Amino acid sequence: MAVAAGIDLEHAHAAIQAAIEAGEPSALRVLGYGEMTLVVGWPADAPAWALKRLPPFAGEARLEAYRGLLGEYLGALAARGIAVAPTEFAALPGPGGTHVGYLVQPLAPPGRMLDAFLREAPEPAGRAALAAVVATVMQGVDERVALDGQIPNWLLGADGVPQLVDVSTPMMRDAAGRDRLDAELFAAVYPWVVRGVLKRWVAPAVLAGYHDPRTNLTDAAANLLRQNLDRWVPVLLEEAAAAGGERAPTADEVRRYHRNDTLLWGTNERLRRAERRWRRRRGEAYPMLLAPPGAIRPKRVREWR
């Protein structure tokens, strides 16, 4: 199946198939381990698009479902305004009568990623990206409509325009404030002891805070200690003060919400690892390729005052 001019997606799906089964990356080129998705640049020897797989959906009717949400929530994202990195959803045959999903984009140029910009950036280069960060998630974030924005969630267009790549978890909620997105998907490769606790009050919580600006940013400020870019996390502050007033997230806020998240998420790894390490003792396969141990939480390499 040809996504886009240049992607066999069948080829590339064989290979990250491979890889999984194998438990390894073997010649992946591995950009990114989310906490449910895996992301592939593709070709490996010479990428030119950035692969982002889903977990399997359990029959056809999740798929579409999934893909209508999708086609909303872009909908939804556009008509506020908001630059989205260009997009399309594909989705093959997996195992066991599943289905995988597949999200192509073109892969960005080298230093436009947000997090990779901000490790060279001079500080008004690297303010101004902020503050436009900052006042995206402000005029986007609300009861009805949410985006993770994380640091690493954004590519900086030619006109330094930031454009969320991220667009994985379509985050909408109905009249009624009910999350639209199917729990199901992401708490299918956690043990089955918990994935009851997961999709009735875990993932609620956590979708609940991106409908908020405030927790939002405290989240993305609490993002650049993850990725030991501390000496942003004024700047963030500043920007969100300036922006929201009493929306702005504290510096306390920050260092509580990385302590809670690095426990939370630290959690989470130990769970998939474990049902990982069950499902392989009963012979079956496990749907996801997992992260070399503290990949997705790295190491702090210096503490933010």
Ligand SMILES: Nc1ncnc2c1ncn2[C@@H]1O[C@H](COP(=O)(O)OP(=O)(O)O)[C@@H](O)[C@H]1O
Contents of the next structure:
Amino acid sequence: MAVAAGIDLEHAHAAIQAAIEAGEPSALRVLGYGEMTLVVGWPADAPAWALKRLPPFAGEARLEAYRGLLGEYLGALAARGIAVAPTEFAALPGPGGTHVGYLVQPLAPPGRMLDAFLREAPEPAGRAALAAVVATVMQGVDERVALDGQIPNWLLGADGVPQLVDVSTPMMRDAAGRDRLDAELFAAVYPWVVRGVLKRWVAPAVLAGYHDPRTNLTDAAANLLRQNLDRWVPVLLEEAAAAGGERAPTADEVRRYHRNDTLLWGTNERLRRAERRWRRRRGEAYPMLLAPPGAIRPKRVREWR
Ligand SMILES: Nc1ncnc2c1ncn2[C@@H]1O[C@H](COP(=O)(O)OP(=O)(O)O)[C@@H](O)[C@H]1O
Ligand SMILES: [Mg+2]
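Since we've got the form predicted on its own here, give me the form predicted in complex with this ligand too.
Below is the entire complex, every chain and molecule, led by the chain shown above.
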């Protein structure tokens, strides 16, 4: 591994595994609790890397399929001219004969993740960054390839170009329009009774949203509300209108989307907690850490309406 040659991934893996078994972050420096990944800054005392742990793969074939798809995805983004943070993939043996995959990236410098940047940025600098994200989403997203345009998924490079950090969900479809991502990966952390519905209906619907530039930008704008970055919503909408005309979301769409999204996230959280309780009662480990209450849905400070 070139980028990640300097890190002791086995040590990190052991620390992360121990925290997951304990069911709490312990000494880890958690940067994000995602739908798919747990993101930690490593080493914890002076982080230089972002390590993104995927849920365990049940067998080597699944792991290799993911590795291949991720490689194709990074290639497809590069071919579309989309800047991506340097990313490497490595896998280590996990519990019960599974394989655990990690995406490894250099840690963003302080204040350079786009959500942190927007918290402090003057209007022109923030507008320029949002315009670049809008342009990237419109150029990168179509029926075959998608990316998640939400603001916390971008690192602002020294050249002012936003780099995508969130590539752990390689959103690609085959020529027949079928999603290539293994939906089992999402579904495995939910209660058994909902897994079929998640794989057959929910995952394809959620992925379809990212393949559509308008829905993608609606999602990004609604996410600004979730992050209490309300002042940037009109800016994002203006830049989307300037770049995309018909393909730009409206303020009403954003409000409606935000309401539904809030309900959906609450449900996700409750389902995952229920599954964790169930497994613990049976003496089984839950394979990921869940965000503490409030981390997924920070309290709203109302500004924009
Ligand atoms: N390279 C990085 N440097 C610093 N922070 C990062 C980096 N990559 C991710 N993060 C933090 O972790 C969060 C989740 O990472 P992301 O790759 O978006 O995974 P997820 O699929 O869970 O959303 C990001 O929103 C960001 O706050
Ligand atoms: Mg993300």
